[in-house]
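Starting off, we have a lone chain in the form predicted alone, written out as structure tokens.
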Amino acid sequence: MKNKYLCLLVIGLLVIGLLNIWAEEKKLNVVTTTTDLKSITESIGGDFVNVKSVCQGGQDPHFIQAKPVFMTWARDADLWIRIGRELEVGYEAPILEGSRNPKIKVGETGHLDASEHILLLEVPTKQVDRSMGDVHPLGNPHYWLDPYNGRIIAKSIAERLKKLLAENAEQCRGIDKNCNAFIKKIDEAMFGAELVKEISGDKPASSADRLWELELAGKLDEFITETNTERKKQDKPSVTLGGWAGKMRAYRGSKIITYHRSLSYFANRFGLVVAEELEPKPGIPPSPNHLVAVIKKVNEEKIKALIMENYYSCKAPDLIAEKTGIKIVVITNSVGGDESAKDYVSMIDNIITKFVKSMEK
């Protein structure tokens, strides 16, 4: 008797390994350039993909090295997912062409360009050359800081995933739900449960698009006060701005200095005006005339804030905070760069809160 149930134990556990190794072969290997397309990609993909990242957080992702390690990921990738805009230029081709995997290929179904359908800032309207600077001739790459183009960064990988897996019905119902739960949750971030709530009531998810129709043409602060005369005749309490769009909204115009032409998208959605970079040109460390400039720009205009990335040295923001009292804020870019930075919305949200904190003293 003991030897038929110790019989009937080894075939469990190797029924149960035999459904693990098929579950894990129904899920989708991907590798993402950045780890903020790593947390979207987790987010969106759940239980159906497994995800690796060739930048980490703390990293500058204009410097990263073509690692053999990398061409591995590359060679068992379904998927892979770069930020675009050049800003993989130096790497992404040496790994693509060591892995030796045709399926992820620029232009073929594993490869997706997080850039394709975003808001783009900053092209350039003339030639570029290296006399410039390492300025991107397709327009400025940073564009993952602005929570609108993280809702579109979600929808364009939930589309390629749901492509992958089409002959999943299930995953891909799993799939469009996830995204829906993580729009929702940028859209609570950006506005507020209670704002999100009052345009969406029991609609899915996808209808607070009309909040972020009214952001973009600048008309969401007066919807509000619109809405708000309508639920005062019916005497019902009114709505408030929230999330970070409320917390941003006595900065609208307040004047930042950055390190690198990084906060560009984040400045735009949050009304910010970056009046100048410690960088004389994108990718030039800081030159001590240029420093004087600043410092002077800096006094005169009685800016508050700089912002850097916490990659880059303190030396030249510490000389220009004891001429100035200006405030340094430093931050990460991209999840994972410091502890707080957990996910993408935890990351946006950690950028506001250091700003904000910064601005109040």
Given for the second form:
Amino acid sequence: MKNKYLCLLVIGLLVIGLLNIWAEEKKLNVVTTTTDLKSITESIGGDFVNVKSVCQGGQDPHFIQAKPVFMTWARDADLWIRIGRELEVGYEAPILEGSRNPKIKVGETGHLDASEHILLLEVPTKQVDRSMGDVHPLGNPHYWLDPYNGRIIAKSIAERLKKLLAENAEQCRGIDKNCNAFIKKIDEAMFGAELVKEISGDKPASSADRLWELELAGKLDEFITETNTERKKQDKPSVTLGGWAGKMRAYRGSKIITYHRSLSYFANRFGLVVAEELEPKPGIPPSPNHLVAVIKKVNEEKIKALIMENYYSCKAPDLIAEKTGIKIVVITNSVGGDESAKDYVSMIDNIITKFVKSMEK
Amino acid sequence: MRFIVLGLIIILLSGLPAMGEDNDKDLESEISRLLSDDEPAIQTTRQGGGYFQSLNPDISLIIDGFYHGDTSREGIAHIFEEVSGFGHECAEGHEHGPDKGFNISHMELYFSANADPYFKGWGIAAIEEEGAEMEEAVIQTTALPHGLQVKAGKFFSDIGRLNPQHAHSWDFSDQPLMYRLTLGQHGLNDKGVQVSWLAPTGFYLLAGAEAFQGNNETMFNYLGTNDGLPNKPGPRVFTGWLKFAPNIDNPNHAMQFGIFAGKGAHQEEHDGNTDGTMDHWLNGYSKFYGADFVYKYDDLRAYGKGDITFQGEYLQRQKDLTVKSHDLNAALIGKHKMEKQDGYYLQATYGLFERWRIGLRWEQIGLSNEINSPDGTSESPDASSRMSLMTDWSLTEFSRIRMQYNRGNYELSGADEWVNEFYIQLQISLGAHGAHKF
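Would you mind generating the form predicted together with its partner chain now that we have the form predicted alone?
Entire complex below, previous chain first.
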């Protein structure tokens, strides 16, 4: 009789032990539509996630096909993350439907639209129709190219991962830790490690929020001057604005040309002005008469740089460069689109380095 | 068979309410999270007044007009009626093909929306000059577990590659002969039920079974209790198919293979001495099987430049009929009529410039072409073939201009005839941005 209870106890413990192992080993399968979302999700999910991206680096996200392999990924997914704003309108529905996975339907916990909480640009304020080209009626979807939005995306992903891993408190703490580390990495890349340390000391990364608040309000330079006056009194060396913000300060107000309307958020963050696009209307390839107008504009307004994604043809840009001497900056707007764009932070870094380099030439 | 299918559907549908339980769990964890958590660190407002509501259905309209010219005397539709082994067998199955000159395909009006958490639905009205037809009216499950999906209503069968595609998404202006002359102009489109299953395999494997009422005019014709033909309640046509796609890590490549088969009741009536009255009636079944493949190369450049697709399908059909009544020759009653025909096409498209494609299609029908008549005679006519050249320019995703040239060699009762055809086609799509199926 005693043996029987002992036996039950042992079996019970074994089962609990196995369940524990299972709970700890549980990895979430995540499918993202772009490699940027993949990179951010990997940074935040760490060992708790397996991530696959539908769009490969360097692929134009507008022209993806709903390949069968994506349906098998989506079938096994616990979470589907999209850029949203209709960027995926050409292929998302057939993949989600083809996956027969009710967990990741739009509106479910397993479906995250990363544009939640993003302050969107270029949301049409008057009636639009397709005679204006392929305008995105829900706002410009290329918001991930602003590192501030990278932070917001990271927080949205962290929230959602925690919701899906709610049963495991340790994993949730891990997610928070990773998220803070990722945000700190962005902040240091944006403002320089020195300034981040000055403002947050040893506190968690989110306390560098103040730097962003100042930057968004246009008061960061003022703040640095004040800080340095204060430090001088205490005989401490002065701090300088480093990082991307530091590098890009000299080009504030500079006019640039882009190929597609895809750099609005990047330009907005770093104070560049997009004077013109090579596409006469979004999604319509450059036409000869539009190029003539662009060349005229570049000469008249002395525009220095043309930033374009590496999946577009260089033909039209080269022609403009030949006629005007404008610098062409070929970038990738996605992780993996270029050898040096290994993760989200290095992808942004890549754009800035290339831009600054060609402007210094 | 019918009852098995119906039973299966009832079992599957009864699984639906169980899906609600998962939602309860989500809700529970959400409430506990909301009670315990603080506000998110960064509050931002959304420009443009919040989410775009989409409780209304997606609505779109396809307009597809073309100019057609051909070198045949009576029009290409007439040629199709005469092709040996493939001629139409039933009075109402009248071929209406493109006229020489201006044509307009039916206008496709499409409505689609989720009905509730468990179903979605769509309807497609094919509006022609003379009136409207119901092209599709579908109720489809969206929440079944284990990779299952059930579709019911009127829809295109998922056999093959082109059958489920609507005319406006074809790469050429016209249907391959293989479809046109076996399943007819509208393909296999009928009232019925489909159950499909996405297997939990490492590669893509989709299996489906369908039951249709059986009203295809050319292959699964039903005349009912007409002149001694037996009454057969539906569903009278059953199909099955498998689609397979290997996992290819390289984003440049993708391919899919499919096999399919179907069988169903078929009845025919004929006017043997062409005096305008039907004089003999046949009853039996027809069956078909086939295979399809597609390979796509994505060059990853913008606007489709450098992209390649290869696609091909093969189909073989067989008819097995018995003469049920004969007004002219009663001796033939009870005798058999057997027919076997096949066909294939191979096509390729290439993105020559940004938004410009060129395409080439080669097709043959009647490679095996056997006709065993009830009077004991048999013949095996030669094959027909056709080659097509196409170029199209998609100005945007919503408009396309296409030109196509066909040169066909058709086997017409012992003699062959060369026919050249020419198309200039203009297509636009209005309304919701449709997603492209693979």
